[in-house]
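Single chain ahead, by itself, as structure tokens, in the form predicted alone.
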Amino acid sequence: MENLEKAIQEIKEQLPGMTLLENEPMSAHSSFHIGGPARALAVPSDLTGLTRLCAILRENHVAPFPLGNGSNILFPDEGLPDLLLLSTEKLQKLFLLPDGAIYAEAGVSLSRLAAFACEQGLTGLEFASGIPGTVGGGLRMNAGAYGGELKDVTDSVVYYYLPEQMLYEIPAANCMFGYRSSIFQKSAGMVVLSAVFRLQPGSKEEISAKMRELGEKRRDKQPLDLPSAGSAFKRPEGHFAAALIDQAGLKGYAVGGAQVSEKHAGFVVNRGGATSKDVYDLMMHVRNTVYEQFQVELQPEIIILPPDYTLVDDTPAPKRNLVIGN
């Protein structure tokens, strides 16, 4: 706690132009609209500011939690008084590279990325058009929908490695992409900054039509009118989480203000006034009931804080390709 307070004071003194929100309610940064205050939320405006911020944090042995759009996180009701969150929301560069690939920084929304690809006549990102996350958060969890995943179109990723205070580029083949997972989840201290996406040429009309079709499916089947964090559970091997939850008779089941969606059993929604504890207790009841009835153990897809937050240590990350040292 003392280190964090010292770091906050140094950020104010050394980076006076940086947005630093103290005791910021995380309900304002969560698609669930749930969460008490974090001690601080830092929002660098560019990569230079981010590296200077991280240098201060490292000197004070403070590990930040990278924050994208907050679209798959459950923040605790009591807040996070010992935590500084690092938002990449202002990293918004998005352009076409000379070789036809797309460069996108971590704060770019996946819907904007998909729309840009469509404008360029590039196919492969249609599935991402309705995912409410960002490039950074999406890569961290290998976001996907309707048979597509980011791993299928990612060429390389640039990240900042906190223990070494360095920028690195890693090819997609080394990102350890799996179902809703990546190296960026498994190795502490890696903050995704940008990525290159390699797509295939296609018809703008067909790409746009596919995006509209998927958008209609989402509106028809998903509870987009209520706050949620997307799919509450990962797809268990050989099953579908929503089907198991529905078959267990849990569609519409509620704990406080949290409810298993009546429209799609794979979603937990905030029907009004839900607390983090409501959501957590509901998810645990669903998990236990499904296991009792079907002997299938559901794993949360939502990041639950704490204890999902892991402090940075000095354990070397897997081999990387150096971009810049600072």
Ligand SMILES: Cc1cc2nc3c(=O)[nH]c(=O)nc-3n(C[C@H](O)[C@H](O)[C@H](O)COP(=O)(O)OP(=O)(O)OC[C@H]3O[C@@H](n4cnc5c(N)ncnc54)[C@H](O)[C@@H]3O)c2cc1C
Given for the second form:
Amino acid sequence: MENLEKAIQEIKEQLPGMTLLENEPMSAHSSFHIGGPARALAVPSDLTGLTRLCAILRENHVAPFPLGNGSNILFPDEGLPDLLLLSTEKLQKLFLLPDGAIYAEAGVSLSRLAAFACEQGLTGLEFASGIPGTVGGGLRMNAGAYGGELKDVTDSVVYYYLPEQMLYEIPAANCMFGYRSSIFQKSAGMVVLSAVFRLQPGSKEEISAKMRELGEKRRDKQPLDLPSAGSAFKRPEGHFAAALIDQAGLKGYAVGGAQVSEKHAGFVVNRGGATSKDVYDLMMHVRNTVYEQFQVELQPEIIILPPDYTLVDDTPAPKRNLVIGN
Ligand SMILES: Cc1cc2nc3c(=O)[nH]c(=O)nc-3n(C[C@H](O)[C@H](O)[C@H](O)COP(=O)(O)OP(=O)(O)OC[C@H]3O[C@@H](n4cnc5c(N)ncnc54)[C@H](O)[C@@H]3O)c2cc1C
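Can you now output the form predicted together with the ligand? The one shown was the form predicted alone.
Let us now look at the entire complex, which starts with that chain.
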């Protein structure tokens, strides 16, 4: 706490131009619209600002939490009084490299990236056009949809490694991409800065038509009118989380303002005034019920903060805590 306060003071003195939001409600930065105030949210406007910020944090032994669009995170109601979040939202460079690959900084939205690829007549990113995340958050999660994943089109990634205050560029083959996982989940000290994406030439009309088709599918199947963080649980091997939740009779089940979507059982939505505890308790109930009925363990896809979040689970046996998978 002392270290964090000292770091905040130094950021104000040494980087006066940097956006530093203090005691910032995280509900304003979460697609769930949930979350109390974090001690600070720093938003560097470029890579130089980011590295200078990281140097101050490192000297004060403060580990920041990287933030993209907040479309896959459940922030706690009580806030994060001892956490500094580092947003990469202003890293927005996006251009075509001479060899035809695409360079994108961490804050570029996946929709903008997909639209840019389409404009260039490059195919392979159509699946990403409706995912409401950024390049940074997307790479950390290896975001995917409709049979595509970022790992399929990523050539290399540049990240800042806080413990060493160094920039590294690694090829996609070394990113340990798996289903909704990557090497960037192994250490909180790895902040994704940019990536190069390699795509195939294609017809602009066909790419655009595919994006429209997938967009319609999303609007048709997903509860996009209500705040959520996308799929609440990962796909268990050999099953579909949404189908199991539906078969367990949980569609529409609610705890306070949180509800298993009536439109898509894989989504937990904030139908108004949901607290983080509502969402957590609902997810616990879903997980326990599905386990009791099908002996399948659902793992959360949503990142639940803080990782040592402890709530008393008073549901009947089998008692299981949500394992923070990320
Ligand atoms: C309506 C809806 C639909 C969705 N559909 C899909 C879908 O089809 N497929 C899918 O995969 N996901 C989907 N999601 C979930 C979410 O959009 C993705 O996981 C997305 O990749 C998260 O990106 P983000 O920028 O919002 O990351 P955040 O939610 O801000 O962060 C996610 C994780 O990434 C880390 N992170 C963020 N930026 C960086 C960075 N620069 N460097 C290192 N780590 C970073 C954070 O610390 C956190 O651990 C959906 C969500 C919603 C709300």
